[in-house]
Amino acid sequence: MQTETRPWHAIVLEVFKANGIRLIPYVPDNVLKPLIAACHADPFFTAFPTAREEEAVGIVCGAWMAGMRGLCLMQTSGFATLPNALASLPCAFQIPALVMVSERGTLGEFNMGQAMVCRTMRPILDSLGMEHHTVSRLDECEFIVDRTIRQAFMTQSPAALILSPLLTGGKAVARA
C-alpha cells in the first residue's frame, strides 16, 4: 500500500478539477488559507472572497442554474448563517450546491461560539435531509470528497463536506 505523500488541500483541488468544478466563492479563514491560495493560483478556478456564507451559496446555485459547477468554501461559524439559505434554494430546488467546511470547535477549541455551531451543524444538516461526510484522514480525503462531489451532482441534491481539524490540523490556540 502507497501512503499519501500530498497534503490535504492539494488533493483536493485535484479532484475539484477532475469534477469540473471551477467557481470558488468562499468567506476568507486561516485553516482553508492553503486550499484557497491553490485555487487562486490555477487559471482553472474562479475563486473570490464573498461578505456572508449565504452569498457563496446563493452563487453556486446561480451559477449551476448558468450550467457551471461550483463549491462553496467556509469554516464552522459561518455554517451558522445558513440553514435558511439552504433549505429555501438549493434543498427545495434539487441544485447540488456544495459547501466545505473547515471544522472549528472540537478538539480543543477555545471559542464558546466555534463549540457551540459544532455541535448543531450535523444536525441541522440531517434535519435539512442533506447529504454530509467528514474528512478526518489524508488516506480516505480523495475517496470522500470524490465520491460526494459526485452523488450531488448525479443525484441533484446539495451537499457538505466537513475537513476535521484531524485532517487539517486546525487552528492553532496558545496553550493555557
The other form holds:
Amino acid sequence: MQTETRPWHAIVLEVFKANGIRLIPYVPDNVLKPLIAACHADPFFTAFPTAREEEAVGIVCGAWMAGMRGLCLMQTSGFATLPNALASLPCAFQIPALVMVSERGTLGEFNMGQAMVCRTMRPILDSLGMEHHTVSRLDECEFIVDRTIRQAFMTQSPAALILSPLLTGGKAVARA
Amino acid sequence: MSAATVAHNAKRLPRAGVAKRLVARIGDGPAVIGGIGNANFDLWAAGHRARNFYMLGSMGLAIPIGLGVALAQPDRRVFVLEGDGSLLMQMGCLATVAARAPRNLAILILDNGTFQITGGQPTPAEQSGTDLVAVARACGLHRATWAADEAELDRLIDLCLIEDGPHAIGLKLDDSPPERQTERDPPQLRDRFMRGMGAKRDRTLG
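Let's see the other form, the form predicted together with the partner chain, since the form predicted on its own is already up.
All chains and molecules follow, beginning with the one already shown.
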C-alpha cells in the first residue's frame, strides 16, 4: 500500500465527492475547521451552518428523500443531542442519514463536560443499532469513510463516522 | 406595528379545513411535509397525495426536512405544515431557513396555542403571548404574515405558488380534533414519497 500523504480532511473531501455527497449542514467544531472551509471553497458542495444538530439530520433526511445526498458534521456534545431525532426519523424511516463526529472528550480533553458526554456516544449508537466506525489512522481513512458511506446508501441505513484525535490531532491542549 | 404582525387579528379557523384548503389549491406538483401529530394527521385526512411526507416522530423537524427537500429540488414548491409546539422546540430553524432563503419553501404555522395531542395543555408561547409570526420575521423571514381568515389563507397559498419565498403563514386554529390518524408505516410512507418525488424510479413489484 502506498503511504498516504494527504491530510485527513482532503481524503474525506474526495470521498464525499466520489460518493456524490453535496449537502453538508454542520454545527462547527475547531477540529473540523479545515474540512468545513474546504467544503465552502468547493462549488460542488452546499455547506452551511444550522442552529442545532437535529436540524442538520432533518435536512439531510429531507434532501435524500428528494434525491440529494448529504452528511452532517458535528462534535461529540452535539451528537449527544440526537437520540430522539435519529431513532424516530432515519432509523424508523430507513433513511441513510450520515453523521461525521469530531471526537472530543478523550485523549487529552480539558473540558470535563466534553469528557462526560463522550462516554455516551458509542452506547447511543449501539443501542440505536447504527453502524459506526472510528477513524484513527490516516492510512485507513479513505477505506473506512468510503465503505461506511457506500454501505449506508446501499442498505438505506443511517451511519456515523467518528474522527479520533489520533487521526485529527484533536484540539491542542496545554499541560495543567 | 403593522396589522399583519398582530396575532389576535387572526380568526381561529377549524383545524381540519386548513390542510384540505391547501391540498385543494396547490395541485399535484408541490411537496407537502406534515409535522408530528395533528399536522400530519390533518394532511392524511385531506386525502393522500404522492408528494406528501408524514413525519411520525422527531418533533420539530418538519421545517428542516422541508428545507432539505427544497434544496434538493429547487424547481418544486415545498409546503410544510408545522404546529406551534413543534416550532417552539426548534425555533432556531427559522434562522437557518432565512439564511438559505429557499425561494420554493412555504411554512404554515398551525397555532392552536396548545399541546393538543397530549391533552390540550397551553404552550409557554400561549402563556406569554409570543407572536410566532413576529418571531419568524425577526429571524429574517420577512414575508411571514398571519392569515386573518379563510379567504386570506387562500390568497396567501396562491402567492406561495407564484412568488419567490421563503414564505411563512401563521394560522390561528381551533381545538377540534383531527378527523383521522396517519397509517403508521414509516418505510412505506418514505418509499411512496420518494417515488412521488422522482427520487426512486423503479416500479414497485406486484
